[in-house]
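Presented as structure tokens, the chain that follows is alone, the form predicted alone.
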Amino acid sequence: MRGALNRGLKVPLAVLKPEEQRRIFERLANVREIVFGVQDGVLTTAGVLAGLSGAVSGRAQIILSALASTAAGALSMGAGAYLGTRAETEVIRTEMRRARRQAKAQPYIVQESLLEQLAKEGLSREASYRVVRLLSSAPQALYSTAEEKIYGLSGGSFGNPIADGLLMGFAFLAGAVIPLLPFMMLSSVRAGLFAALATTALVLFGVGYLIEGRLAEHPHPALAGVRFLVIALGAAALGYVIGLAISPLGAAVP
């Protein structure tokens, strides 16, 4: 992944300042939000559609379903994505806490923690030993250290809830509408079906050609796009037949 980014920088990312690095991993962990949110999005949306195509033959009543249905579904993943990293937020600043009480109290148990740890990665006992004494003439910097190698807890773990909760409800609307505008487009139902499950494969092959074949230098990008375009037309198919199935119910409903 690393040669993907730095091809991508216009200035190497071996000689940026480490400030510089870290904002820009911290950009791209949003990757994960964005594909998400878009797969999710699309995939919804054309369940929805397929699954309505197949109960109902009103084209409108399709339309206005699938809107509603994208309207909840961003304001569902949003709101999701909002409680989910506040309460993880949550969870990571207390385990902080509770570690930082705990180093302080105990140091000598710390500092072997430490001591083994760095054992483990590869440095010999007697380095692993001179970095511990050096790490213990200043507390703040023993803390920190303890806090990522022995507990796995750094300030970075932390997330921005507002950011996320807009990012994922975005992402979410932004891949519902890539079936849906097709489908409204044409006014055969069977025609816009058919058009938003082309335009759904077409779109989710391209995410997983690009993002985790190219991006994350996967052997095989095709592959990639290749499973995604699977998950779109398994999950249209298996909508359009729980409709199909259903359909009777709609009848018998006055």
Given for the second form:
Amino acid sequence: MRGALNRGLKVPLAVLKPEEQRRIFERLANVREIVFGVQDGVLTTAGVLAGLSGAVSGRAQIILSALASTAAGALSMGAGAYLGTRAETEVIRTEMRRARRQAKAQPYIVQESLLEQLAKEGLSREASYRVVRLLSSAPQALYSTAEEKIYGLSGGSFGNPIADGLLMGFAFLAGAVIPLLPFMMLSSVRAGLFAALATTALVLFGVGYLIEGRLAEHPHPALAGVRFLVIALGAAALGYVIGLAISPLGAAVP
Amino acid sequence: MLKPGDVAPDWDLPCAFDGRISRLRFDRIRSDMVVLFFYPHDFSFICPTEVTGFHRAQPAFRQEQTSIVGVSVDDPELHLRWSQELGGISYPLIADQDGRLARQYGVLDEREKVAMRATFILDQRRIIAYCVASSINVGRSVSETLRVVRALRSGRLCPADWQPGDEFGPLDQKF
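Same protein, different condition: the form predicted alone was shown, now please give the form predicted in complex with the partner chain.
Let's see the whole complex now, leading with the same chain.
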């Protein structure tokens, strides 16, 4: 994937073959799984380490619990991504079949809708009519263009459930290992926790900086990194505060 | 939308007719009856079936002393190119660019700023004798319009689905 991304970034897209361009865009869409997985893996593990460091005295117990949480998290996230993509793909496929049935039964409705869409995008009505008329000479071209323009559906709309599941699971695993490693390497729980939290912050900043700042060409990459860090940590901090706020209720529960 | 019995608003607007751009004044139309049909746009995939349908049926309308006039919000140049695209249209296409005429007849879709698919049949006194409007995605029936023109011109009581040659209703009764 990195090769494809690098190629996509370094080689102007226009000089690549259409199928290669499409492949690059489809792979770029996987950024969502990577960011989601890494962010969740880092934060979940850091949270587990912080929580257990206060509650459990044995360092080995903390590490074992964090490893168990990592394994469960990676499997859960991977399975969730697999099921989510599978459901999404099925829904989109069904919608595309419905759209194609309508296109075959009432081609003029599809032609008119496509014409309206092209006119909205800046072509004159007459030019839009001629483009649609030309497309109508090859029904496959008409249907696929209509699907993209009218319904926003395309071949690229289909995710790969297995690939998405594996990517999400491994991204979670990679994210989880980051705070866990310094914790395991340092003998002191306090020092280990500090190193884990510092690494967590650094990784969150790094993900924002690299993905949104560099890959998405944010005008201020460092700002993108800080924003990612603040949002991710802010959500974690808010969760912690809510936990504190409702903790008195625990006493009332028998 | 105007209804049967209302006086038809007049107009003096540019139009495409006979391969050129000219003007058409309402009071210059001499035929007994007028079929005034509004449609949303030129260069569309639904409207041409109606526009060419009225073109093909024009001899039959002429036999009934009836003129046909098409109206949309497109400009006259576009009307001209559209009629050429369709192989020539034998009746005028009026350019109601600001939608005023469509609004006067109550058939302007204010959100889209286009005329609805509406047909008015005007009698000799230029009173609306018949009107119908349909969904923007459904083309109207030219043969039904011709049937209604014939029924109106008969001056007799015409039962449901009456066709020329069918019996009329009794002379001493009114529907």
